[in-house]
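The chain that follows stands alone, in the form predicted alone, written as structure tokens.
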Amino acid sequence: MDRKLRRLLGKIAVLIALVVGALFAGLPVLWMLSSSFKLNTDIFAYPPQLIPPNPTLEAYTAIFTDPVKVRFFLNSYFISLSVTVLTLLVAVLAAYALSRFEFPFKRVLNVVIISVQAVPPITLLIPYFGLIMFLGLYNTYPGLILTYMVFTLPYAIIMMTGYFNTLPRELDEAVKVDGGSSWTALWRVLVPISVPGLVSVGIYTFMIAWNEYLFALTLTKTPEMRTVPIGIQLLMGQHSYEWNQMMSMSILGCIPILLLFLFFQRYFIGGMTAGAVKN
């Protein structure tokens, strides 16, 4: 066979299985945009279609209007956002040390976070609720932020330091040589041409927090402390499904992580990929 022939057939299986990848992908997505367009009765018509033939606005309607709804949004930023920005600010504190000095009992620091990161978060569920009692924090929002901010900054720590280390010190020197700390070094030099690495640090992290369900459902017990992941579960009632408005809260429930990926796509690959060079 010609060469040229196989690598056009080698292309068009390519293509084939990309594109079929794609629907099984896409399709699941497209059926829950589709849904959340129709009222509940016509989800299970049958046939069934993707293109609803009476589109509705009414499964957003009740949600927008419906204030315990707006509030789970509401909790939702809130703790993600204060998740990132927390977790962010450790990380680049611990990944500096961790990069540029050297201090007793470093290694086996750096081994504890490690292992941290390897501990499925399930085993943790009945322990945190016991030490979230005893703080007082149950259904409050410093016990969702701390318990979170647990998960999310062995990982930030990790990339942060690998992207540090990629990173000459010979900048350190230059501000000390210039008369600045190295605090100066830090939030002057360091961290403005780290943009990548927060910013790929940053993402991972606000989608741990936005998509979290298992302790958010066990820390809080009001609506007002609910998020996102809970209030599409408490559409699930006893007698009937809200088939239409769970869909909806899921279509608005991902765009916040989407509009983060179209914008910081190319930094959050490029963080990603700096950050696990050299650790």
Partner chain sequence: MRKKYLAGIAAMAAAALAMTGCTGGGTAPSASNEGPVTLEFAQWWEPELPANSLRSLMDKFESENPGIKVKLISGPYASTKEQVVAGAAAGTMSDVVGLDGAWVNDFVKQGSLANLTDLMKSANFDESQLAAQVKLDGSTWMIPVANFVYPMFVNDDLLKKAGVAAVPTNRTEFAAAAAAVTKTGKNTSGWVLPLDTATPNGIQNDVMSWVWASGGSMLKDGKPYLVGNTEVKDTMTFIKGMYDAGSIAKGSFTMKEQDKVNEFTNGRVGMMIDSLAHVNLIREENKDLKFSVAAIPSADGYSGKRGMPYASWGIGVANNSKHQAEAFKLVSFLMGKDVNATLCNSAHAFPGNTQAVPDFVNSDPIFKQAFEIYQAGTATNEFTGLPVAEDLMRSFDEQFQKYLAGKQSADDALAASQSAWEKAFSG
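Since this is a predicted model, take the numbers as computed values, not measurements. Residue numbers count along the first chain shown, from 1. Definition used throughout: the rigid core is the maximal C-alpha set that superposes within 1.5 Å between two forms. First, how it differs from the form predicted in complex with its partner chain.
In the core-superposed comparison between the two forms, V119 has its Cα shifted by at least 2 Å. Fitting the two forms on the rigid core leaves the C-alpha of I251 displaced by under 2 angstroms between the two forms. Relative to the superposed core, E224 undergoes a C-alpha shift smaller than 2 Å between the two forms.
Mind giving me the form predicted in complex with its partner chain, seeing as the form predicted alone was just shown?
FYI, this one's just the chain on its own, none of its partners or other molecules.
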């Protein structure tokens, strides 16, 4: 077969597969988007209609005109950003130690870091709640931020350790030869070339903090401290749901994350990578 023709056929096959995949991934979200512009009752119309028969911005105005709900968003941004930055900071230090040093109990520490995530959060809820009260962190930002850091650190450490392991050791040796400390080697050499890894771990961390519900609810109590997932859950009443507002709230919630993703993706897709550095 002609090389050009084969390429074209391959291209068509990939495009078809991409479209099928996009339907799988995107259709439910499209339905959510359409529902957010519907009246509650139209969401349940049969046959279902993708184009809202009575399009309305009611659900969106209900959110924007309610300062309490806007505050949910601000809280979520602030908490998630803080968690991301602090997790990366702490995880980089730990990953550096695990990647570049040999020391007693390293393996034990690894096992602990991996398996602490294995306890069902729901059983931790009550002792954890007591602990946070004891530490005076109940209904505060640090309470939630530190909690989420504990949830995200294991993953961040494991991934960053793996990432550092791929970076050639000669890099930090060079710093040492120049008289620099391991601290300098970490921050001057390793971290700057690890930006793709940091971004990838950071996005994941952000997501966890952004979407967490159970602890956010338990560790806060005033409306000024609540986050978006609680806001969504508050729309699920005892007797009825505000379907369209729930949909619009999650659409609004996902737009900034999507922008963040779009902005940062160049770093870890086709950007500077460990492989490139090595060559």
